[in-house]
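This document opens with one chain alone, in structure tokens, the form predicted alone.
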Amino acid sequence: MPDTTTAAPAGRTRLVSGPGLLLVWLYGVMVVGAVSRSAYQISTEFDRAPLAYALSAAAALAYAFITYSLVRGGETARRAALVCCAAELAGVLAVGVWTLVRPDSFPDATVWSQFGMGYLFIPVILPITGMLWLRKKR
């Protein structure tokens, strides 16, 4: 009987092996960690900080498609993955910059404020990685 957890989908490259295999553990760690954050500040708070929430909602829509795009597999979703993590850095590097220069528009934090400090700078460092390892995966 084949092992279907390593064979990748018929005419698809496969992404997640090596260092792509650490790339969606690390993205999926950071979907359940930004739904469950903006999902209960959404649910809870909004009025208090609703760009910060907003901002984290969107956070987690681009690690949940990231991920799913490394799991399908293939060069339609390794080019829509590179592009979500173009889209993501450019979102990071923004907030980042926006949270340091002006705080008081962030009365609570987002997963990208401080370039991801409250995430051990993961939010800064995992897009590029993930743009490397695409262009690798070519």
Contents of the next structure:
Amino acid sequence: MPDTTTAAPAGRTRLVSGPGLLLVWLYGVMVVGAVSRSAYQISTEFDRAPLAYALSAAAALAYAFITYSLVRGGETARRAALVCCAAELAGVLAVGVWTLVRPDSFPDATVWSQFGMGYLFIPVILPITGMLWLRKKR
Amino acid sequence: MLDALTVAISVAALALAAWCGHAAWRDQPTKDWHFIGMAVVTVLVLAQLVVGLVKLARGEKPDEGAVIFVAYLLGAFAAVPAAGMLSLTERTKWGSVTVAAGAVVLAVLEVRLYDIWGTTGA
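After the form predicted alone, can we look at the form predicted together with the partner chain?
Let's see the whole complex now, leading with the same chain.
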């Protein structure tokens, strides 16, 4: 009997299987980390470090969108996630360099500061493995 | 009490990570025994959550603020069960890898919790 409630529609590539399961779990961790960090920061003391807090919020959005795309599956979601992973990697590298060169711009850390050192460097490892995985699923 | 629990959970989490990592290395999915291990770790984290909230209710203050402390307590509580549920949907070694990763994240969260609580809670 076909399972119409949980199974993805025929032809939609399932992205959450094998290594993709680990990937989606780690993205889930980063969603929780980035969303709670930016929500707390922005609601309590946004004026202290608006740049850092806005960047954390942007990171939270990227993580949430990629997680949703991975869970949804399919070719369109795969491409969208690929673009977002590239943007995420660019963000991590740019913010990482930025925090090293101009630390005075950041009175408080972001999720992506020092290439994500506060988050076990997961922020810089994730987009690379994500892109490799998404390319393989083509 | 809280410090002892934090240390116990870190050790248990790393043991769980090694155990599930071993299963992944042997190309095996998580089995019943692994889920019992996850349940033990989860019970410890639940105890930590309760002890943490009771300490807050008694008026003890974490160094870095109550909101962050509770956020990390909840995150630590969710880490292993979430990975365990995912591993039920993936009956391959990747399910085991995911639980191992979840346990490592839990151990790191325990270190952060220790920092956040600070020296006030002996």
